[in-house]
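The chain below stands alone, shown as structure tokens; this is the form predicted alone.
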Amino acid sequence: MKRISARKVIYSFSRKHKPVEHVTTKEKVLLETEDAFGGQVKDENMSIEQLDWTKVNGATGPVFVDEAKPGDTLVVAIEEIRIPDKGVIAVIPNQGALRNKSFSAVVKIIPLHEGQVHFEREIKVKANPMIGTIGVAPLVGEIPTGSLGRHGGNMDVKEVTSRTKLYLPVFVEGALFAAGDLHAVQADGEVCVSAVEVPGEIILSFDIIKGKSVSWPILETQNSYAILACGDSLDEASALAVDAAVEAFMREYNWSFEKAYMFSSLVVDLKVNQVVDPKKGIRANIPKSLMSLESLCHGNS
């Protein structure tokens, strides 16, 4: 199994980055990752103003996946996420869902023990290690790792956990995959702008669907597929997610738009990924019993 150090870090998704490793399909890879603060927060006395903001939201990589070509779909199997025994959460003025309110910057170190996140001595939350930032290089330009789009990126989807698969469109040769920003636990919305941020290790492997592409990243869990869309507002993100779901049902059952739109209203659950970035994230969850992967991976990009 190839191990890639957290020192191999990028702060944008771009075809300009040279790959730090080449891997083949089915080959297991271990990514070491720093936390979203770049390991800069050592204790609760740390001042937010002391942070080097050019060193936050890093992602380990990029990884060149052999045989991945533009127009393919990269299949990322997340096998295991390992996290340490403590993390950090912060509130930052002018950030988060309540950015218009007046409040102080506060940093809190959070102990983790036996699968529990100890927010306070008697207040515990079950840990759910997940990947906040995961994606590939876009066709053109450079997208900060703190942002999100059709390439993936800082999607902050709490269901991107162990034993799930992520399907990403391939825009450049080798895909140039990277991931980071692990959370010990995060609720939908990530409302205060951070979750329990942790360093850690991700074990994953890759596969490729040749000649077919997804229009948005697709997450496969045990029981559902989720279309991971984003927009400049929650309304726009919702519309894009629903549109992709309706089109998939039209392909799946050879239905008219109207019939697929009605059925989506019965079975497609819209859930909020995050509301704190400039682009907002929505996922459209579809039961696997009603949708095939083939209808989601519908053609050339």
Given for the second form:
2 protein chains.
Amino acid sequence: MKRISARKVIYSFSRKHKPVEHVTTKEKVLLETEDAFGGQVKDENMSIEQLDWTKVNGATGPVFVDEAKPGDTLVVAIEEIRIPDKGVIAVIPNQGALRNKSFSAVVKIIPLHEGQVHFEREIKVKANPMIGTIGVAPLVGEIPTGSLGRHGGNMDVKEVTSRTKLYLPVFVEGALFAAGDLHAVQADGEVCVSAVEVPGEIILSFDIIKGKSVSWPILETQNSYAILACGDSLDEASALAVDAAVEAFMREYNWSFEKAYMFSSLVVDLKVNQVVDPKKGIRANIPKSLMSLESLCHGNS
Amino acid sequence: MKRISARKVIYSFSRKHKPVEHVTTKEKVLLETEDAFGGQVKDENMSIEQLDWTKVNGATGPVFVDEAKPGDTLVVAIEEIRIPDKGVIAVIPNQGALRNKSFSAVVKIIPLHEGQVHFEREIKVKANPMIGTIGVAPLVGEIPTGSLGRHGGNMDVKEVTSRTKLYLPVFVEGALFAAGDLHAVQADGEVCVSAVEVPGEIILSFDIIKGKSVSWPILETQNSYAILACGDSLDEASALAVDAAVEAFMREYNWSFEKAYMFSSLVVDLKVNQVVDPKKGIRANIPKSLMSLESLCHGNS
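Now show me the form predicted in complex with a further copy of the same chain; what you just gave was the form predicted alone.
Zooming out: every chain and molecule, the one shown earlier first.
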């Protein structure tokens, strides 16, 4: 199994980054990852003002996936996420859902023990290790790893966990995949701008669907497909997610727009990812019993 | 058990409406309700243009709850929701999450059978009968039953089902409670602007928490409390929901704002109600294991 060091870190998704490793669809890969603060927060006396902001939100990679070509879909099977026994969370003035309020910068070290996040001595929450940032290089330009888009990125979807699959559009040769920003636990919204930020290891493998593309990243969990859309507001992100879901139902059942729109009102749950990054994320959740992968991952338009 | 006819219908929440019934906290009440179209859609040939729009989104009531005074909290225990064996759904041009697209008005009659909604012959969805509109009179003015606010209203929360409790602020003597707009099934978002609209019967009972108030309607389900906020955009609604959740955690654990804000990022799930009404609804979902009713329903501010 190839192991990629957390020192191989990028701060943007871009074709300009030279691959740090080449992998095939026949092998597993282990990515070591930094935490979202780049490991800079060592204790609770750390002041947020001391942070080197050029070293946050890193993603390990990029990985060149052999045979991935523009117009294909990259399938990322997340097999395991390993995290250590402590993490860190921070509130940062002018950040988060309540950024308009006046409050202080605070850093808190959070111990983990036996699958529980110990926020306070008596207040525990079940850990749910997840990947905050995961994506590929866009066709042109450079997208900071702290943002999100059709290429993936900092989507902060709490369901991106082990035993799920993510389908990403391939824009450049080899896809140039990278991931990082693990969270030991995060609720839908990530409302204060951070979660329990942890370094760790991700074990994954790749597959490629040749010549078919997804309009947004698609997450496959045990019972659902989720279309991971984003926009400048939650309202815009919702409309984009619904649009993609309705189009998928039109393909799935050969329905009119009107019938697919109706049905979406009954079975497509709009869910919030995070509300705190430059782009807001909404996912459209569709039961797998009602939708096939083929209708989500279709011919190139 | 007192039975209130669906002919006792209001189209706004307001203190101006004379109560149609007086009830105590010791009795059950049955509300008959019209569907959201006021029963006007009889078959699929019905044209939306023929609808009398002054007769849609009605709510049955208002009910005067004895001893409910301004500053109290009205507790509504929803015991049973009975629906018939067919409903209706419509797409309406210029409505819904995709209102900017060009499409036709379509009405579809949806049969129900053995707890399943039969969208098409082979395409069934499990029914989940829920109340779309439920609320009390505001302090001043008149709020259309098709809108929502701190008084409740057309919140379209799919978890407002039987065996849940809703906590509503009381603004006027007797609360002047009303409910209607039952849905046989609706997904989070209600993206096309309607769901499977059904008439029906709601059996409920009331209780009163004296001298304590909720800042937003609170829904209690088996494992969660949800703060039902709304705003002019999903983004605004999210911030209001988070604000209320953070304040509740500050009360619950006697925490600083910063600590409550952090913790909310780990355990408060922001969920979408509907994205299609004049006000957008977001609910902040909090596990009951981490929050008491007392911190949500507190002294009047």
